[in-house]
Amino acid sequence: MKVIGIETSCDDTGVSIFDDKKGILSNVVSSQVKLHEEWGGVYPDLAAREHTKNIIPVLDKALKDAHVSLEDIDAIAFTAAPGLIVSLVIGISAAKALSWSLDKPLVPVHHIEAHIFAIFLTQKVDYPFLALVVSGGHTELYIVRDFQDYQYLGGTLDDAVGEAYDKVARMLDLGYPGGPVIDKLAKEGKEIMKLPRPLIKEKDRHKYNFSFSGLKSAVLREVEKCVYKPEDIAASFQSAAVDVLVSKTVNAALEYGIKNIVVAGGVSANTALREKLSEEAKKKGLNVYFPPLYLCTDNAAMVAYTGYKRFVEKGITVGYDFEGKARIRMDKFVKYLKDYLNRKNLK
């Protein structure tokens, strides 16, 4: 079985072909990073325009790289939520057009869900597992008991950790995106200032929630003093951010008796996070799984594979009236999908 995956949730246009026997046949991504650099972040209207321009060439290349034709495709999976709605609709429209013209099933995928299940493309992870999702738009903790069985533990109350990295990089005039440059610069510096670790000792309702706005503000105050070197500020910021992520993740795994931890999203590529979490997990007898770097950032391979799972394991397809959502949590997306299917069955 061959599934096309289409990803346009933010600024990367991705198309991939997944084969249930051979794995990923192609995984093409057209990045818009250079176009958004001057804005210091993703400019929605520009992103949408570029998706419109790139979606067909990326699709053509994915098919050529996979050595297949559209007639060989058995289903079309697409990112339905969450993301920039002006970007999502480009991929959704492309998927619906392909589904209609080929008369093939249409399968919706949640972006965070795809990030989490990307790990299964390269490794086997036993259920249940704890998923730490860290990216430019998301910082969340879930218990994944099975496919489509998700328990939300907590998320960010303000900035996502990747967004905080971008803003700190902007303060230091390091460019965009901030994650890779801060990670690299931090290796040249030392943690010479003790920055706040927001909510790290929280025991009640915010025990597994995150907040990075206070940390970001503390960094800004240090930058404005013009006392410390950029590399030392980067090292101090990264140490604080990573400490919060690691502490809450390990504590959640221990509280719920879960041995396996999956880290997903663009910030899962961060070297300090990988080292610290692996070290702390080992001390507690926990297993940690990180996707390979090419599956950390937004891509369509994760969408194709997750769509394949939804189609084969759950038999779920949707019609052309299915609508994408700019904001919806992964556990609530499962309910949204079930409610949609119930309404269709009642008609």
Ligand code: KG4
The other form holds:
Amino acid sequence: MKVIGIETSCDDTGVSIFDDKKGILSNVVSSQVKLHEEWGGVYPDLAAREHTKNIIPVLDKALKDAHVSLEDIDAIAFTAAPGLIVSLVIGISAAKALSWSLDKPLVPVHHIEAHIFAIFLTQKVDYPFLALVVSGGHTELYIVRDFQDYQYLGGTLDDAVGEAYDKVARMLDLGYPGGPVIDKLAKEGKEIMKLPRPLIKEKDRHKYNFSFSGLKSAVLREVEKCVYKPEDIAASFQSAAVDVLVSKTVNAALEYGIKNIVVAGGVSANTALREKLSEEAKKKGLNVYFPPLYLCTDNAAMVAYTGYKRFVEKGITVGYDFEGKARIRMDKFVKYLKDYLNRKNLK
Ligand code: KG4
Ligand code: ZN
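For comparison with the form predicted alone, provide the form predicted in complex with this ligand.
Following is the full complex, with the preceding chain placed first.
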């Protein structure tokens, strides 16, 4: 069976083909990073225009790389939520058009779910596992008991951790996206200032919530002093951000008695997070799984694979009336999907 995956939730246009016998046959991503650089973040109108321009060439390349033709495709998976709505609708429309013209089933995927389940493309992880989702738009902790069985533990109250990396990079004039640059620069610096670790000691309501905007403002105050070197600021910021992520994740795993931790999303590429979480988890007898770097940031392989799982394990397909959503949590998306299917069955 071959499933095509389409991803356009933010600024990357991705198409991939997954084969249940051979794995990922192709994984094409057209990045818009250069275009958004001058804005220091993703500029929605520009992203939408670029997706429209790139979607067919990317699809064409994905088919060519995989040495398959459209007739060989058995199902079409697409990112239905969450993301920039103007970007999402381009991929959703392309998926619907393909499904209609090929008369093949249409399978919706939640972007965060795809980031998490990408781990199975390269590693075996036993359920239940704790998922730490860290990207440009999300910082969340979930217990994943099974596919489609998710318990939300907490998330960011303001900025996502990737967003904080991007904003700190902008303060230091380092370009976009900021994560990889800060990661690299931090290695040359020292943690010479103790920045706040927001909510790290929180025991009640915000035990598993995050907040990065205070940390970002603290960095700005240090930058404005013009006293410290950028590499030391980068190292100090990274140390604070990573401390919070590691501490909450390890605490949640211990509290809920979960042995396995999966880290997903763009920030899972971060070297300090990889090192520190692996080290702390080892001390507590926990296992940590990180995706390979090419599956950390946005891609369509994760969408093709998660769509395949939904189609084969759950037998789920949707009609052309299925709507994408800009904002919806992963656990709520499962309910949204089930409600949609119930309504359909009642008709
Ligand atoms: O998952 P992703 O590609 O897109 C979203 O769904 O948001 O994540 C992008 C984010 C950006 O904020 C980027 O700065 C961050 O991931 N990122 C990193 C690293 N590589 C990418 N953050 C920290 N360290 C990295 N090495
Ligand atoms: Zn993402």
